[in-house]
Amino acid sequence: MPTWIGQAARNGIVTSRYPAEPATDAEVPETARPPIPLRGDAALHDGVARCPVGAISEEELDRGKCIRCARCRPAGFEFRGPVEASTGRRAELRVGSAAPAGPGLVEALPPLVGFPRSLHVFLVDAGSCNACNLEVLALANPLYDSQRLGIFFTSSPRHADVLLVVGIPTPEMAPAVLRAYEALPAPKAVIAAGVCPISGGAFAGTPGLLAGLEELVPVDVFVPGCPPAPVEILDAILRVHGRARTAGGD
C-alpha cells in the first residue's frame, strides 16, 4: 500500500501547516527537493555523462534544467536542497564555480508585495505532460487548502493577479499566453512552474517548441522541478506577494 494511502487511512485529512511550519518529508519527498553536488567540482565532473538533459556541466549544475531523475546520485549528488528553491532570477538556479554571484543578483522586490488583498491565480498549460498541472491543482485540495492563505484559482485572466504557466510554450500557444498576460490587470506577476517553461526540460531543443517562457513575457518567479511539489509552487505564489518563508528555512 502506498505510504500516502496508509497515512490517510490512519490520520484522515490533515491540512498542511506550511508555511507557518516547515514542510514535512511526506509533503516533499527526497527526489522532490533540489539536488546538491556534495563532492563539489568532482561531483559535477562525474555527473556530466549521467545527466540525460544536460543540466550538469564541468562547472555548474543548472537546477532550471534538472528533471530530478536521480541518475546523478552515484556521482555524489544528494536531493536535499531547500524546499524554497524558487527565485526571481533565472541565473540563481545555477550552482557551481561558474554560476554568477555577487550584488548583481540581488532579487528585485516581489511584484505584489504589500498587495492589500487575496491573490487570484490563472493557470495556463502551454504544452505539458500534465504532471505540473496536477501538482498545481493539488493546492486547492483539503491537504494544502490554498484558500486558507487567501489564494484562489480563477477561470478568467481578467480576474487574476498571477499568471501561472506550466509546460513548454509552442508557436501555437504563444499567442494565447501573451493574450492571457495582457488581460491580467496591473499589478500582476508571472510564475514559470517546472523546468519546461524555464528551459524546456527533457524536451529542450525539440523542433516546434520555444526556448522558454521568458522569451514571451517577463517572468517574476522561476520554480525548478519536474514536477515541482505543491509546497514549492505555493512558496512561489507566496513569494510574489512578499509572504514566502526564508529560503532554506526548513
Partner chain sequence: MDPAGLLLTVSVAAFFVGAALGPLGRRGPYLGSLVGSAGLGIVAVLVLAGGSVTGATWAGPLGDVEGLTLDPLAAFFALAAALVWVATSVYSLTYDDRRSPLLAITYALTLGSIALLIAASDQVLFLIGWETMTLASYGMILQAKGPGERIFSAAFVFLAFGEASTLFISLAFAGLRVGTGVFAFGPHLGPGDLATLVFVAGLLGFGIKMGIAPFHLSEWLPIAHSSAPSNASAVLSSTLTLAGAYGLFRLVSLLSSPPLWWGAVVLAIGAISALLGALFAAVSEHSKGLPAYSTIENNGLILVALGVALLAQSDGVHELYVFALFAAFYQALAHAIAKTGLFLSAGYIEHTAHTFDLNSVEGQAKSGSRGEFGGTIIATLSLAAGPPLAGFVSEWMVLEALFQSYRFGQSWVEFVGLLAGAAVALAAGLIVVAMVKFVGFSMLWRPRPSGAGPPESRLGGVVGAVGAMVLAIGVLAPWILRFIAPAVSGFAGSSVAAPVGQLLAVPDGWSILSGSPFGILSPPMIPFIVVAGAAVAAGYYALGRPRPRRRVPIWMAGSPPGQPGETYTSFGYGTGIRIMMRSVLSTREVRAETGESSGAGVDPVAAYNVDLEVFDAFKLFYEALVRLGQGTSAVLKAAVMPGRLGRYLAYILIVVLLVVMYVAAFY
The other form holds:
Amino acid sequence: MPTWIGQAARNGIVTSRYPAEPATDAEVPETARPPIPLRGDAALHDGVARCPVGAISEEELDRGKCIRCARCRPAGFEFRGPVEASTGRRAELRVGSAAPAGPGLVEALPPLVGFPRSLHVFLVDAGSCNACNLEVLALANPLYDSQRLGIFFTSSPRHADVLLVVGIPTPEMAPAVLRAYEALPAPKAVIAAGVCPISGGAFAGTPGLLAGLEELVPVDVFVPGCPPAPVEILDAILRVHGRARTAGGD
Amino acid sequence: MDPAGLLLTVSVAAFFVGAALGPLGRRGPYLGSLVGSAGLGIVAVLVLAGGSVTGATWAGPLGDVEGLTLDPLAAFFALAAALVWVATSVYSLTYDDRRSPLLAITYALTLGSIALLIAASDQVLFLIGWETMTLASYGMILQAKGPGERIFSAAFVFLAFGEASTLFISLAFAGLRVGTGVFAFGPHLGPGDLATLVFVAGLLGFGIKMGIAPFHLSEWLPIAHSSAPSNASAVLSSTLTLAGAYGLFRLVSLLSSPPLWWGAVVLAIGAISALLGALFAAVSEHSKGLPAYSTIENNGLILVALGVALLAQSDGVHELYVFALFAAFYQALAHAIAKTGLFLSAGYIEHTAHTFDLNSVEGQAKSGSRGEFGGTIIATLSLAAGPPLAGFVSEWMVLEALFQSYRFGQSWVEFVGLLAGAAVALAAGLIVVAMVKFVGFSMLWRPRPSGAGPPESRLGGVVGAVGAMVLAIGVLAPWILRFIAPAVSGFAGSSVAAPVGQLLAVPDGWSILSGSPFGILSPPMIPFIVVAGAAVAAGYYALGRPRPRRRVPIWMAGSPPGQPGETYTSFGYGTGIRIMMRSVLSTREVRAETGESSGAGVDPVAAYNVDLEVFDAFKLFYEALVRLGQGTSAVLKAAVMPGRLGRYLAYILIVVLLVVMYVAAFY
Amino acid sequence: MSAVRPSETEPFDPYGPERALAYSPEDATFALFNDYATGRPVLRHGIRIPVPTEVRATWQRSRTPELTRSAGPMETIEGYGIFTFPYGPVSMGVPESGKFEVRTYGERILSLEPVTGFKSRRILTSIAGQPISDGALRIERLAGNFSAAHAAAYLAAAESAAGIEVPEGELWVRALAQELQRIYNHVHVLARLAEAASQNVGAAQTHALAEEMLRIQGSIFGHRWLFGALLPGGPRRHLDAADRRDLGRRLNLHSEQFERLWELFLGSRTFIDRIQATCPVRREEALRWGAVGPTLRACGVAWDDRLRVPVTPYNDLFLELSQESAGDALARMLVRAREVQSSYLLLEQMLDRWPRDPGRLLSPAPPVAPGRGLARVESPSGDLVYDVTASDGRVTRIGMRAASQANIPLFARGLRNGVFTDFHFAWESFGLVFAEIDA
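Next up, the form predicted together with the partner chain, please; the one we just looked at was the form predicted alone.
Let us now look at the entire complex, which starts with that chain.
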C-alpha cells in the first residue's frame, strides 16, 4: 500500500547542491542564462535593431533591461553567461564588448553589514506577472530548500531583514512598497529581482508606471532575468549575506 | 465596653451619621463611609489578632440580647469589605461630582447596612441589615444615568431578587431559631430534616445575592443594564456578594456534621456558576457587564472551595477540609479587592471615553494616569490568575483542593470532583479571554488621537492603590493566610493552622502547602525569581554586544493602518468563543434585510443588518417564573383581592388571630 | 500620471454579427459567451470581422488605473461589532498583490470584496500601436503561469485580424505548450492546497513535481515559463524527433509520479475533509455570474473550450471532459486532477502524431486592411477571450477577458459564511491570478 513515507523515501534527496556546486542545466536551462555578446562590437551592432526592449546599444548590452527573448541570438548573442549575475551596482549589469565572454564577469559584492546569522526575507509584488513570485516561492520547495542555507520567508516586513521586490512598481502599489520598506527594521537590504523592478523590463516606458524600483527605495542588489531562475534569486540573497559563489568559480 | 468595642460601635454608626449628613452635601456620606470603613478595618485587624470584640448591646423585642459583635469569622469579611470601601470612598469623593446627593446617601446606607449585618450578633439584626442593604442598593441603582424605563426595570429585577433572597434567609433563620432556640449566632444545629431545610433555604437565599446559577441574572443585569454608577457597581459587585458569602459561611458554620450530598450540591452549583460566569464574561462587550459576569465566576469558585470543604468534612479528610476552607476564604478576599479595581477602572474609562461599550473605547483610557494603567493591568491579571497576584494564589488553592478529590472515599464523589475540576479549569481559561479583552481593548489599544479626556490622576491613583493591594495579597499570601487562620478556626469550630510550611530550600513559612505535601507554592519567591531572571537578562544585555533597537511602524498588509472601521472589535475578539461554545450559548445569526443601495454593478446591492446573538438558556427559567408569577397573581387578584374593604378587614382580623394563636401556643 | 493614456472607456457599440460581443465586466454578462442550452458557443474562435475604414467607436477593455471594487455585486453588511478586515495588498497568504475587504464579526466571513487593480501594468493600452510580435512579448508576461494560453489566444486573435495563415505545425506547438502549462498549474494548485492543509510531505512532493514540469518546459523551450515559446515567427526551438522522445519519456515519469501522489491525496482523510464543502459554488450562481473553467465544470456544467470551440489540433485528438457536481473546493480539485490526466493523454497523442513539417510562419506578416479577430482558448483556469483589432501588422485595439476576471466574483460569493481559515483553500482552488485581472 502506498504511503507518504514510502513516497518520500522513493524519491530520495532531490535538493540542489547549489551554491556548494555550480548550477546545473536542469536548474537553469543552458540557453536561458544571462546573455553574452559572443562577437563583441559586431554583435552589439547587429543586435541593436533586433532588441525589442532597447537593451542593446552600440556600446553595451544592458542585462538590467534584457528580457532574454533571444531575438538577438542570430546576431551573435548567447544566453550562457554565469548564473551568478546579481550585483550591487547597476552599472555592472551593463556588459561592454570588451567584457570577457565567460566566467568572472561580476565581482563578488562585499557583504552588507548587520546580518551575521540567518536571513529573513519578505516578498513584495510591486506589479509582476506572477512568474517571479512563483520562482521565489519555488525556493521553499524541496529542490531548492532555502532553509538549509538559513534563508527564511516571513509574512511581515517587521520580522524581515531583506525586502525582495518583484515586478514593475505601479502607482497603485508604490505606497505599499514604501510602507513595507519603512516597516523593515534597520539594518535592511532591498533586492530588485527580475528586470521589471530594475528597468521595467518588457513594460519599460509604459506611461503611468514607474521606471524602476530605485525611484521608490534604494536598491542593494539587482538580479537580472525575466524571470530570474530560483538559483539566480538564491544567488542574490546569498550576496546580501556575502556568501554568494564567485561567478563561474568553484 | 472596651475601647475596641467602642470603636466598632462608632464605626458602624459613622456610616449612618454620614448618610444623615447627605442633604448638606455629597462629601458627608462619603467621608462618613471613609471613617466608618477605616474604623471597621482597624477593629477587624484587632479581632483577627486578639479575639472577638463586642460593641453596643441591647435587649431585643423578643427578649433576646442583640447587639454588635465581631468574632474572627465576621472580622475576616469586615476586613475585606473595609479595604474595598476605603478605596471606593476615596474614589467617590472625586468621581461623584455631578450626580444627585441621593447616590451618596444610598451609598453610605448600603455600606452601613452591610457593616451592620456583618457585626450583627444575632439573626434579627442580621436580617435588619440585610433588608436595609437591599433597599439602599436598590436606591443606588436608581441613580444611574440612561433611559429611565431600563433603569427601573433593572432596579426592579434587583429588588425582586433581593426580596426573594430575604424571604429564603428568613426561612432559614426561622429554622435555625426553632432548632437552637435562640436568635443569637452561636449554638450549632445538629443534623436532621430541619438542618436540611435551613441549609437549602440559606443556599438559595445567599446564593441569589452571590449571583450563582441559576440566579446569575440578579448579579449582572442591574449592573450592566442600568449602567449603575461605578462606585455603586464596585460596592454592589465586590461587597454585596461578599455579604452573601459571609451569610452563607456563617450559616453553614452553625450546621454541624453536614451530609455528603450538601457538599456535592454546593460543588456542582459552584462549578456551573464558574463556567457560566466565565463564558458570559468572555462574550460580554460591556465594560461593567464583563466584570459583573466575572464576579459570578469568582463566587462560583468560592462555592467550589466550600463544597470541597464540606465534602472533606463529611468524609473526615481533615487536612483537605482545612485547606479547602482557606482556599474559599482567600478566593473571597482576592476577588473582592481585584474586582473593586476593575470596576473603578471601568468608571475611569467611562469618565474619559464616555462609553461602556468596549468596542468603542479604542484605548482612550490609555492616555490616562499611570496608576489607572498599572492598577487595571494588575487587577485583570489577578482575575485571570496571573502569578504572583492574589487571584493566582486563590485559584491555585481552589484547583489544588479539587485535585485532591481522589481522597474521597466514594467514587461518585470523586466523579463530581472530577467534573467540577474540568469545569473550573475551563472557566479559568475562558476568564483569561475576558480579561485580555477588557484590558486589551481599553488600555493597550493604540489610542485614537482625539476624543480622550484629560487624565484623572486622583481616580487613577485609587485604582493604582488597589493594584498594589492585589499585589501584596498575592506575594504576602503565606503571612496573610496565617493572619486569617482565626477566621477559618471560627468557621471550623476548632483551632486550625494555616497550610503554610517549609519545603525544599524555601525559608520556613514562605510556602503554601496543599496536602502533606501534595502541591507547593511560594508566592514570595516569585518576585525573587522574576527579579533574578530580569537581572540575568539585564546583565547579558549589558555585557553583550550592544544591539540596535529595531523600531518600525505597524504593518497592515500594505494597507494604510488605522482606517476608521477597519479595526478589530472586542466583539470580534470574543466571536471565537461564541462559535465554539454555541451549544451552551445558543449562538445564532440574525440577518435582516434593511433595504437596497445602488452598487457598482447592474444589480442593486442588498443591505443587511447582521447580529450574532447569544442566548442564556436560563432565561427560559425566568420566563417560566414570570409567567407563573403573573398567572398566580391574576388568580389571586381575582380571588383574594377583589377590592372590597370588608374583605381586607377580614384578612387583618385573621392574621391577628393567627399571631395570637401562635404566640399562645409557644409560651 | 500621464495624459498619454487613451480614454478609459468608450461607449459600447452593439454592431457586429454576434450579440455576444456585448461583454464587459460592467455588464456581468460573461455567460452570454456560451449558449448553455444548446451547448453551442456564441462567440467563436478565430473569426474575422471586417472593420470599416472609418474608426468606429467600439468597446475597449482597458484597465482603469483606479482600484476596482466591483468584482461582483455584494451585499452591504452592518451590525453590532461588525468591522472590515483589510487583507492585502501585500500578504504572504496570497503571493500576489491584491486586497480583500472582509466584513466580519470575527471568525466568520460575512462578505468579501476583492479589490483589484494594484498590479495594473496598463498592458492592453500600451500594446495599441505596437507590432503584433512585440505585443506578444507583453502578452506572455501578462500572467506568467498562464503565458502559453494568453500568447496562444492573443496570437490567434491577432493573426485572424491581420489575415495571417498559421501553419499547422505552429498550432501543434501552441497546444503542446498549453497542455504542459495546464499540468504545471493544476499540480501547483494541488501543492498549494496541500500546503494550506499542512500536508507537508504531500506538499513538498507535489511542489517538486510542479518544479519538474517547469524544468521540462525549460529544457524543451529554453524557458521555464515558456516566454518566447509562442511567438510569431516560431518558437525558439522546434521539436525534433529526439526532443519528442525525451519529452515523452519525462512526461511518462511525471504522470506516474502524479498518479502516485494523487492516490495518496485521495486517501488522506484530513485533506479531503478540509477541502470538501469549502467555498461552494452553486450551478445557478456559476451560470449567472459567468464562471469558467474548472470552476464551472465542478458545478455540473459541461463546458470546455477545447471541446466546444475546437481548433487544430484539438479537433483531431481524443479528450474527455471532466465534470463534477458538488461545486466545492474538492470538486474543483477533482476536475483539475482529471484534467491533468487527460492532458497527459493529449500530450501522448500529440507526440505520436506530431506533424512532419513544422512549417514556418511568414514573417513579417503581409499588411492587410484593418480587421478584428476573436479568439478563445481554455486556459488552465478557464475560458480566455481575446479580441484584437489589427491594421498593417500593428495592433490598434485589444480587449481581453481572463478566466480569473470571470471567476473572482464566484470566489467572493462562495466564501460568504465561510471562516477565515477557508480563505486559502478557496483562493487556491479557483486558480485565480491577480496578474491577469490587473492586466
